[in-house]
Amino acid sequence: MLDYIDKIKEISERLLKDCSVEMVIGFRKGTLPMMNEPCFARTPEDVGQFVWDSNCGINLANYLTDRKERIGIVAKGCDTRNIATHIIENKISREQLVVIGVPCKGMIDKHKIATLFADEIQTVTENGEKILVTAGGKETPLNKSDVLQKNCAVCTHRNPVFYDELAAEKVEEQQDVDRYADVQEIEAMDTQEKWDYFESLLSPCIRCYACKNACPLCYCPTCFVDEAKPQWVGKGQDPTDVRTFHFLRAFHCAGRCTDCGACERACPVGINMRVFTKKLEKDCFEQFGWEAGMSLDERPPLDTYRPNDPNDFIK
């Protein structure tokens, strides 16, 4: 994917020079390895900072909410699906956007890579399908396929769903991938096993809200965790409050989540909170044939009533 950047820069410079947009949102190299950060280019010269590699996992749709400018945005498959949700939910209009679509071969998992090395990681670069990690003065090659983010490993929508310009040829979509294998394992557990699993899963949570802040779907002006009248959830580390936060946040994403992995990527303690949203994604797909962000016109099933909706839950 390293060869995409020249085309991304060329398109971005052109859009800014001819005033088609007021800014282009892309990525620049971060101050830490594996942590590229958003870059807001407002002049053609700013575009020189842009980079594109397997460390661009942040979902840039998060930076579109309620903006008024005309914006160019660099977007991979999951980003475009979240942009579609923003458009459907009237958080930004399609006419404001010039989408620079980027076919994606997956982002690397910084948590997974960090656990492989005892020494501090100095640099992480890539060469084709190899990830080169320098730690303790020694360079170690890794297979990219072995260190992909878990959501990228099962992604079946690597190409942008919609775009105005494309930065590279579309990549082949993954076939015969079981997107919900992890959910099915949990579904097969008995009640006590499920309880123990989720107790262990959420016990490291420090309630920093990084997952909420990174999620492009969490744009409410006042989140339920900050409501005081009435107070929905306490501010402490009580296990009930921790569980309530994660469960309610997941339900707010039901029928809207694209499994972009932004929440898990942002978590400083490495909690796989995707299991909640993946379960809801699976239910929406099985009951309604719905995948979020695949259309600019159709609304999610949980905010649309149809007479033939499944009603087996009614006893």
Partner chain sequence: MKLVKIDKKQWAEGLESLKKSFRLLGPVKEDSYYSFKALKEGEQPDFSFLNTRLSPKSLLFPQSEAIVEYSLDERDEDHHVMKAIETDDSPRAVLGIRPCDAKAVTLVNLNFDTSEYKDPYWVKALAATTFIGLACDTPKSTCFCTSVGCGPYHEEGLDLLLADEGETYLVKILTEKGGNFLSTAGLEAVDEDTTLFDAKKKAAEAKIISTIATDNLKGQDILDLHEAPFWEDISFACLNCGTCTYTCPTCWCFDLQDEIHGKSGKRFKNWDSCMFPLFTLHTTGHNPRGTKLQRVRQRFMHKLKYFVDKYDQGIMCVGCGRCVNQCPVNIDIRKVCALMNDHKVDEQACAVQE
Contents of the next structure:
Amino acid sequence: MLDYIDKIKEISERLLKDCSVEMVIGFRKGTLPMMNEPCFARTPEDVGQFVWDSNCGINLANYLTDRKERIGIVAKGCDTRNIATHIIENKISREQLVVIGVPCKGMIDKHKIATLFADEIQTVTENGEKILVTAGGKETPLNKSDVLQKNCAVCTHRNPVFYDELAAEKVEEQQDVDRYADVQEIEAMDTQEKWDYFESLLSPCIRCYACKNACPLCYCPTCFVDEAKPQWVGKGQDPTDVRTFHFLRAFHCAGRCTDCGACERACPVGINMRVFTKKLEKDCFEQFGWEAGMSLDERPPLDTYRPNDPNDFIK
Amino acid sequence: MKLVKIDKKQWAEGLESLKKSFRLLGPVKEDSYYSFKALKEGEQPDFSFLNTRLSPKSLLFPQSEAIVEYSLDERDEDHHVMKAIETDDSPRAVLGIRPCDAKAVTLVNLNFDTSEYKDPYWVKALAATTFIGLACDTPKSTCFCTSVGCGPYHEEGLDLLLADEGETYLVKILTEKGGNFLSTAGLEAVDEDTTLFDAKKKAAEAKIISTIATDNLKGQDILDLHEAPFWEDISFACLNCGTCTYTCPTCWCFDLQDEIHGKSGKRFKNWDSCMFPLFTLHTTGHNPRGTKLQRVRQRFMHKLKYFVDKYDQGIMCVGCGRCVNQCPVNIDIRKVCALMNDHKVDEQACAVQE
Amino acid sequence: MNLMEHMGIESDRIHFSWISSAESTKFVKVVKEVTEKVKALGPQQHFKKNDAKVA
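Please give the other form, namely the form predicted together with its partner chain, since only the form predicted on its own has been shown so far.
Next comes the full complex, this chain leading.
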């Protein structure tokens, strides 16, 4: 994937030079291993800072919300699905955008890699399917497939679903992945086990809201957690309030979540809150045959009615 | 100030016997990170940590703390009267706090304990606490304490400072409180000369490889910095989450929230963050810091300029590196500080405007 | 409803029904069923704040 960058830069420069866009949104190299920072270029010279590697897990669709400019945006498969959702929900218009599609080979899981090493990680470099980690002065090669973000490991839409430019040849989509193994594991638990599982999952949460703020779907002017009249949920650290935040946030993503994994990646304490949204994503897929953001023309299941919608739950 | 040597085994036994008269708090490993917890009987602090995920400020200034309670039931005699919630202010000791976090306590104290106003919850908790520092011999690459008036063996805010030396701790007694702690533990302390301690300190300081320059900040004009062209670039990636403020040992802002169930209510003091739009939202609906750029600028201006000007005690940062490590989008205070410190107004641009 | 059940709330605590204002007998039947099911489960232990005292 490292070789994409020349093409990304070439396209971005061209778009800025011929004034087809006013800015291009991409990533630049961060100051720490496994961290890239979302950034923008307004001039062809700014494009020099752009990078592309396996640390571009933040979903750039998040940076489009309500912008007025004409924008070029570097977008992975999941990013394009969220851009489509943004367009459907009128948060940006198709005419404003030039989508530079990136056929993605998966992003690496910085939380997981950090836990594999006792020492502080000094550098992480990549070479195709190999990830080289230097920690405590020692170099260790890892297989990229072993350290992919959990959502990337089961992703079946690596290629952009729509685009204006393409940064590379399309990649082969992953076949035979068990997309919902993690959800099924929880579904098999009994009620008490389920309760305890989520209780321990959420115990490190500090309510920084990085998950909801990294999510392109969370764009409400005032989030329900911040409402004071009525106060839907307590603002402190009571476990009931923490859980209310997480599960209501998930509900608001029903039929919209693309499982891009930005929430989990953004979490400073490494909570896999995808197990909430993933359950809804699975339900939408099983009950409505719906995957969010696959088309610009189809309305999402929660704002359409069809006579054969499942309704077994109404007694 | 006195330096002594204590055998680690004796230290552990001393701690155990101290639990009768002190509540002991220390770093404990949970999953993949460390946090400060009350130590149970038989439990020893785990000193193999680099630093805790969250700063120990929460021990004095909890993320969420009930401060008063009241009844709204008019049949109750004392209805609508705010009653303070009792706190446990018995003696306690924080074991293994890092020197940066201890210095941070002294900075937060500037805000919570002034001649004019005192936060009773903070003041009482601070008075009840003895701080036993643990010097850093293996700092992280993101530690920049030596650039900000702190260091791996810094003593400010501490009562005792421990340095790990094989089977023993070299213990510097910095205050009377610290001395009392040792005598209550009944520890046999052997006097030690400072040669080894000073050598360790020097070696540790040499390991801090990350540095920042803050020398120009005081001289910079507030409005020039405020209008500087770099804020859009710095703030673009920001998610406006509370990670930096919540993990920061020197961020002190809080919000008051009432929670009412039926006719009884409690008032909570919760951490707040200047990154949240709600932080400055007026009841009129107007928000003086309504944009992301304004909020990000506020955080860095407060830490690196307003605080410097107001207190003349350096920047409001102890170089612990938590925000650098945990920011989801890698906004790095070291980079921002360099931009602010090096900022020069383009004279020509001003001339054109005039 | 599925998500509530997924995170450990007993599914018998959550009911959806469509009852017309003319269907009084159905209303009575449903309420009876719901009450029985919830009674069988006993008081809710999870997902309630300890401070939450019903006045």
